[in-house]
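Listed next as structure tokens is one chain, alone, in the form predicted on its own.
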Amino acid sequence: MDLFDKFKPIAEAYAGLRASGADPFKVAFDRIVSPTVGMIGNSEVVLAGTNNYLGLTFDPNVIAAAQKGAAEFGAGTTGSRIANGTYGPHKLLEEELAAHFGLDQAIVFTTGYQANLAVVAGLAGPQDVVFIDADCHASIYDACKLSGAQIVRFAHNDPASLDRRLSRLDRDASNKMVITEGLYSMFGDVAPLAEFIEVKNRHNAYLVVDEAHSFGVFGPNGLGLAEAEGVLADCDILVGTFSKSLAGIGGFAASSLPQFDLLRVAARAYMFTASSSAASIEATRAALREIKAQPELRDKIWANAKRLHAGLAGAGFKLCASPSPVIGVDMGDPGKAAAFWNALLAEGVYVNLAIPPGTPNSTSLLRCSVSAAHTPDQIDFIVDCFTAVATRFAASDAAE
């Protein structure tokens, strides 16, 4: 027996992908030009599945902050948050999140992805009880999992079905945590919040938002959908990474808990991996900055998703959610949307393809995500490369 045998469904789904042209999972881009234009080889190709949502990769207040970073401090610390790897940048950024939310602290983690490690993981224990929307993304399965708590998952976006399964535990000594996301990353989806914690008041309960993609984008200062919702106050503790709107890589956690402070000495995620580099954190500093500065670009961007959600579904595409900065494309099955990928890469534009088992509901679709640095005229050459491609293979199929 052979270690990778377990994984024969999934290679031979993989090969299949491959057929269809171009490698969908090793996309490599020469050169970025700008926030939403990228050379693959001698062909300039269009962004639209970056998750550069305020177009701030390119800013040149963010670019100076990270070469200072690096000439001041290094290119690497070297060592974990509770070794030698807390630097000032990271005590600064970590105030003015607190401040930007209106929180008492916020703990600055090396990834997103291990921000939500830390929390769940580091907060729920065996006895615990964990609450998941069934649409959450795989880091918080993760965490889950590693907590050792039992696990307990609601219908997506379902307040009712939360309610039922908390009911079920009422009478248990147990800690619950609920966790949800704002924004959600694959579909475009947004979570009813305000519903969510008036469920978990009246069962006692945590509730942990995820904000990775609705940060920068959602409400009057861009702190998110609990922030635009009106109930900012009502979450517990909010969790966001830095490789979305702040354009560049790390995660973050923000509360008002007393005691909220203890998961540095009690998350192995914080404690037992190398720190982010003080050009990533300075470069951070930079974004947050520029998004209290220019409020313009949630305009932009939300101007941009309608413009596109718009179009497309107006040339007849099955499109998954309301507007958002994340629009999701249903193609119906994985050949047809692997297919559809290359076919769009060869006419100029990039986006994402997303296939059963890492989507909801087993859905097939290509996934677009919009940012404030595209133009007009660039949301209008997305749409025609769709409809044109989508023409291609009507008549195909017609022929057939």
Contents of the next structure:
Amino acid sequence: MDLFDKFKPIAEAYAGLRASGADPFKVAFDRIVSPTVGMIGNSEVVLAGTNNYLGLTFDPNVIAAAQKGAAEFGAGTTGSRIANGTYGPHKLLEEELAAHFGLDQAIVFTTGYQANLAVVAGLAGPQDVVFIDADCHASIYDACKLSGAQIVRFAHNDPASLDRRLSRLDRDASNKMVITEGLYSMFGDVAPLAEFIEVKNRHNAYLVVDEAHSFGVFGPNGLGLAEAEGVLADCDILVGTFSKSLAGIGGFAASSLPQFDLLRVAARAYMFTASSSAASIEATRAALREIKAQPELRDKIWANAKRLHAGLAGAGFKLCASPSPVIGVDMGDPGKAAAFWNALLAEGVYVNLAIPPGTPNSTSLLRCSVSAAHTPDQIDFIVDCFTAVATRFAASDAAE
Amino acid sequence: MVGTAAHDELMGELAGMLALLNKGGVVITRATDFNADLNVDSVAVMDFVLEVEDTYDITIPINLLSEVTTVGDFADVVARARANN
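If the one shown is the form predicted on its own, what is the structure of the form predicted in complex with the partner chain?
Expanding to the full complex; the earlier chain stays at the top.
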């Protein structure tokens, strides 16, 4: 008996992946040249799998704010939010986020993963029931498990499936928390939030929406899908991350629930981890200012998303959803997905490889994410590389 | 429960619902292992739960799946949920 025996199937699958070329889970960029270009050794790679939706990681104001944060507060905080790790910038960012959403309160966490742990495991307990969309992120599944609550899963983006499950427990006295995302990170599809809200209101449940991938991208002010759908005030808690549109690292939750602040003394993921560095918090504050000052960034990312989606669809690829900044390309099987991923990297394009287990409907896909910082030429280059690799693979298949 | 007509009927119904996942045409018994015999991963088992919940109008919290490795284990979970309904 070995502690690692249980990982045998994963180890075998991983070895198979590595045998087909570069290790997709250990890619290291030796230099990041810009939001859309990285270097691996001496090879330049167009980045099309980064979540850097608005391309703000190299914005001069964001960089300057990070430098100022480090200079004024030091490199790290060396403590948790409830001990010595809350600085002025943390408080200011919370006030700014709450004001940005028009909600009463916002709480900042060290990562987006921890934001979900804190909200779900902090609020739900063994006497409660959480209803989770089938395609929710691993952090939400982990949070549900950690909460000790009963976990009821409903079919992805299916309000009727949620309605049936809530109806079965209508007589149950437990609190009910429904969790969905805005934009889903693998297929790039979006939740029917207005329909979910109608259902959750009818059953007197709370709704938590994770806008990790939709904040900054959707809505007239970039607040996310709930704003775009006009239902922000009906969501009980919004969760988000700093590590995508906000160009830093960290997470947040925003709400007008009167006792929301209690999370600070109830959520272990808030209490028992060091707080984000001032550099990251100041970078995030600056990125938030840029999102407000540069609404044209959203026009750019949507133009790029549509251009890439149309290019790939036109080249005959099977895409997982309508145009959005996340474009999943269905490759059919894991072996082909891995081989295609390797070939794309060799051509100079980095995308994300996503294969079962754990992908929706056991799909093997190449996940592209576009940035406002991509030029139209870069988008066309990505499409050209996909097309060239597909042509080569088709010729090789025909020869066999 | 095991050995009763109700149990046999439930096993038959579950085997029918598993047909789509049972690509190898394995004969479904109580001992059939979801992972080893049907090559079904945890996400596919959770998707199967959705279908079973709606078929019997029951709630099966996914917390209970940690006890499930075989179709027999799962039949017991379903039978308990139906009894509590």
